[in-house]
Amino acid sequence: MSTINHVLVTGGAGYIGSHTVVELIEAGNKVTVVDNLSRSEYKIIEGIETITGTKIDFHKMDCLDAEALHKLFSQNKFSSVIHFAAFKSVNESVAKPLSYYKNNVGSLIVLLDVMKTHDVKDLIFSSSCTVYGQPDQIPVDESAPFKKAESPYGSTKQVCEQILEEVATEGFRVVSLRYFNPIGAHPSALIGELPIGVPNNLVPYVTQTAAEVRKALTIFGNDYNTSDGSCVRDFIHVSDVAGAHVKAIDYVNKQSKSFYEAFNLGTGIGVSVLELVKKFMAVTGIRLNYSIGPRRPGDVEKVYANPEKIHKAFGWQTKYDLGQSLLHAWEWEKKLRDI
């Protein structure tokens, strides 16, 4: 039998990160999550518990102060390390690119350095296709060189992986996951993504439109070089994406020497908002309020993955598609709202 893992999940509370918890947990690891609920709530912790029958080992911390992560490393001997901790809005990094890099680089250099005290080589990190800029070629993969990315966001995470790359020279076993978009929320309804104030991303406020929370959805541009007009991303499946967080560790494991390496987290299918959102009225059968406005500032015109690498050395494959994430992201709408 194989030794149990114990995973230190930072940003654990937060959308992606509390899915891939309850993957962790399901898949027989032991799991501590360090969180500093800025960006998220404690009831997505007791939805884990509801959804997994575990209670969480749950730290309210943040990455940046030092002094409490040298104490939880002390008190614990962590196998790996998942790190999400990160604001991850394209359009408010724009407007505030400071608190960015503060948060995100600054956050990974003092948990890196923890982590090297403490002698924990093994970590996930938790990138982003933004890192791509506006890509030459679609589908889009691994080799791509980086562009300059259309936000302080992007940026941050372009950074990041540079900091990564540079640090494997000094033992650490990293593997960065480049997501698109994840959508959707775990099949029970008890958890899902949880917006603090307007939603930056489009399927929250497709689904808080519908629930006439917001009174109607604007579609940023209709006059893109896309099908339709309006930008293309790759949606997939949060739950999806927190399975791969499980068979990255699995990857890690099994490899021998220090290494970095990177690998696109997406379905490889394009679809445009346009696209999405008429998807969305076809599977819950309700009529969206929307109107097409101009360009947002940062935002790509098209960019999907090729995600042949990860399917090859993970043996990952996504299990939902965009309808079932549409109706997954709208059942956990109508259990916030009581609908």
Ligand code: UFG
Given for the second form:
Amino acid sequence: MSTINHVLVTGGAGYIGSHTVVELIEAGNKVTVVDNLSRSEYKIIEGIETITGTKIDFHKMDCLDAEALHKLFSQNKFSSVIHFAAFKSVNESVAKPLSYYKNNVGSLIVLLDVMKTHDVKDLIFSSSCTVYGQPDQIPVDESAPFKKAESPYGSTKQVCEQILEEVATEGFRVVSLRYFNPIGAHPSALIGELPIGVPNNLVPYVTQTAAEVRKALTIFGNDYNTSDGSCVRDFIHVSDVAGAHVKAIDYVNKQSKSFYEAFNLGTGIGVSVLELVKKFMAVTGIRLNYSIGPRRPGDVEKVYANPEKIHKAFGWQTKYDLGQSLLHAWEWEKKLRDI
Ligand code: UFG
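Same protein, different state: after the form predicted alone, show the form predicted together with the ligand.
So here's everything in the complex, that chain up top.
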């Protein structure tokens, strides 16, 4: 029987962070959440409390605030940290690269420094399949080289991974999880994604179109070299992504020496944008208003994971399929809009 972990989750009010907090609590871990609520809302913390029946130890705090973090680490003996807190908009990062480097890279450095001071060595880091760009081989595995990043956002993930790989030698035990395309929401519809303004990502755009918040969905290109001409991605249920973090903590706990390792976190199934739209209509019975538009600059044509490494190392598998993921996304949208 393993001892109880006390996990610090930064960005725990965010989309993937909040679902991970639920999975951590349900697996018996003690959790402390910090979030500056700059891109999230406190009602998500209340949703977590309703799902788990547990009061969340929540601190409104910015991860660039070293003094506040030091104080928190002095008051608690954390066994590990999961670092979600970061900006994630590709478009915004192009407009404001400095704020992306400061927030995403800067907060990681502050956090590592505080962890070192307080002798907390175990870290799970939120990375992205964006580090691969358009890989030469698909499904892509972890040995694929980093390609030039398509955006400052992607670049921050590459830089953070490089920092972690080097810093791990100072005694850290670090796992980076390279997320593919997380979608959906908790099956309870009590927590889910809260996009700011007009969504950039496909599934929130689909659900908002279905909810008639948006007039029509545009499919960005149907002339790619794929089965139906639309881009191909690896869409994975956010609760499955969250569950992998619980396994990552167990994995790190088992290691005796400092190390750095990156894992793909995807289903291994490539789904085209058009297939996803058709699946959404099939599972919800809603006729979506959509049309084909031009390609979106910076989009990769096709990417999906080879998830063999994470399957073997963590004993982790997905629980939800695409249809369930889309239904859960729709249930969450309906809850948000009182539909
Ligand atoms: N798409 C549309 N219409 C829309 C929105 C998206 O056709 O209204 C298409 C995109 O062109 C793309 C696919 O749906 O082909 C998926 O787009 P998303 O924006 O949902 O996801 P991306 O794969 O572009 O981006 C995701 C993450 C980023 C990360 C990137 C790395 O959201 O954070 O993967 O590949 F950088």
